[in-house]
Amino acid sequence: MNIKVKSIGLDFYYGEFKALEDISLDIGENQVTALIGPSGCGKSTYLRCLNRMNDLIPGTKAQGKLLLDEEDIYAADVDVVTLRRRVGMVFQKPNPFPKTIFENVAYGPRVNGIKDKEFIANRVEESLKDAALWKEVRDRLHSSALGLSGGQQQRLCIARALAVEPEVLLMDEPASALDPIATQKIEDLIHELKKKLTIVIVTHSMQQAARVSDRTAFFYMGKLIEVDKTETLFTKPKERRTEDYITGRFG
């Protein structure tokens, strides 16, 4: 396994509250790593550490190391804008901009200073194809994104994240607001995207983690309890707490 992202002894604080304690985790390149655990266990906090989204919350601080391609993303000289271009994010609820479908996807390249119209049009098409949405919207690119269904909006948000060609894609419960058919489309898409990207997904659904991920990490009360190949973690967990969570004794 080639390591794309690595945390070493990562602690994270919201003010005085220690939300993560001593998290050391390797995230493999071109793999899907699922983060599971009960609500409030730190999995979404850890996810947001990976592109420093937590920096936007006053009074937070990280200690320890978080490496992307061996470079510490919390080093003083890191350009956070560049980091977030390399590490994209898709949120729980679809959040398209109140613009056209085309403008949603073109937003990232434009913000990054690209003015070439042909290049932008090609990136929009490629990104929508990568997000398995192109066939559904190619005849309505200049219609409002808000007219799409929830599942289509979420795939549009994935296309928007892909348009700046990230190396890592973070997904915070990307299908929890969707119906089963839309959820399956997102899961099929994750399988395709890992050929090009490293994916980290937070999910409340253990069935989803089992379906989409190569490795699964179980978080509990701000600590990483266990990480292993997904099949191994679900069938032969080493830790009692992992087994109790997976079998539904708590959570």
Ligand SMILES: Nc1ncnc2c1ncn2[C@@H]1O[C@H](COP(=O)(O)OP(=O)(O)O)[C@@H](O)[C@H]1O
Contents of the next structure:
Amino acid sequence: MNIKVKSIGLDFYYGEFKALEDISLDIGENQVTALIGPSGCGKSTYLRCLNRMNDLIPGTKAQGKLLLDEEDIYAADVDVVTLRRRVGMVFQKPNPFPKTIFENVAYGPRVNGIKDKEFIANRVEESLKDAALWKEVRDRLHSSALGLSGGQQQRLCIARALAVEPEVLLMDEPASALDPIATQKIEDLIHELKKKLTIVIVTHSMQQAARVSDRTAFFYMGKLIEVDKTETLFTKPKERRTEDYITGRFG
Amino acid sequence: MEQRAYITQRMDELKKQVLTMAAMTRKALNDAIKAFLVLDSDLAESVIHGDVEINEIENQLDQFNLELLALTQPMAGDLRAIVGSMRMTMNMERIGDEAVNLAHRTVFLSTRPPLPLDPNMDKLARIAQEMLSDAIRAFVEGDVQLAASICVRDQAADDLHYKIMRKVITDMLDESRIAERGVHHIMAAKHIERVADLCTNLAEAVIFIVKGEEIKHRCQA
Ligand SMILES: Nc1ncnc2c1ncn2[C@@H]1O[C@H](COP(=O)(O)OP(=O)(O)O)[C@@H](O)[C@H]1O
Ligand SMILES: [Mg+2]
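Please give the corresponding structure for the form predicted in complex with this ligand, as opposed to the form predicted alone shown earlier.
Let's see the whole complex now, leading with the same chain.
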């Protein structure tokens, strides 16, 4: 496994509150890593460390090391805009801009200063294809994104994230607001996307983690309890707390 | 009912049903062996007729396991218990079949003048019976050590089976009139030896349930 993201003894604080403690975790390149654990255990917090989204929350602080391609994400000279271009994010609730489908996807490249119309149109098409949405929207690129179904909106948000060609994609419960068929489309998409990039997904569904991920990390009360190949973690966990959680004995 | 309580209750029920089937299987084997050793054809007949019940409970357990898999989407220890139980029921059903095979030999042999058994037959039978009882006990207690010891004993069963076969063949060469009965003795020894093999599968299933280790066909804990 090639390591794309590496955390070493990462602590994270909201003010005085230590939300993450001593997280050491390797995230493999072109792999899907799932983060599971009871709510409030720090999954989203960890995810937001990976592109420094937490910086937007006042009074927060990270300690320890977090490396992207062996470079410290939290180093003083890191350009956060560049970091967030390399490490994209998709949220639980689809949040398209109230604009056209085309403009939603073109947004990232435009913000990055690209003016070439043809280039942008190509990026939009590519991204929509990569997000498995192109066939459904090619005839209505210039109608409002808000007219799409929930599942389509989520794939649009994925296309929007893909448009700036990220190396890592963070997904925070991306299917929890979707019906089973839309969920399956997202999961199929994840299998395709990992050929091109590295994916870290937070999910509260263990079945989903089992279906989509190569490795699964179990978080509990701000700590990483266990990480292993997904097939091993769900059949033969080493830690009692993991066993108890995945068999539904708590949480 | 709360989901975990429900799963726990179903898992307990599963264990109970596996044990019910185990008790039936053990009775079939013990009766078949007893009938064979003393040429009791009535007892042998009862083993043959009783087999439908073992087949029936195997079907019930298959259905039960299938429903557990579909409805509770088990993980980790629960998942292994279900998969391991499926392996156990499959192997117990086969032990039941071997008991029936042995009973058929008895029914046949009871129609002929008695031919003395090789004393090793008794030993082989005892080993197979103990292996089955211990496999069941290992399952109840989750005793990996005991399960591993069952696998080791399979070698003794194989050796005895071979010795019996050699002995009966030698006797048949000396005395061709006993050939028909001799062949049935050889087949009987084979059925019992097969039970010992199936018991090692049970023991492997127990180790899988407890430790999650895939030791199929190696049988070392
Ligand atoms: N913006 C915030 N300010 C203060 N505390 C927060 C904030 N966000 C999350 N937390 C706390 O940090 C802990 C981890 O939260 P979170 O990472 O959202 O957990 P999860 O995603 O596993 O449900 C929780 O105790 C939560 O209350
Ligand atoms: Mg969260």
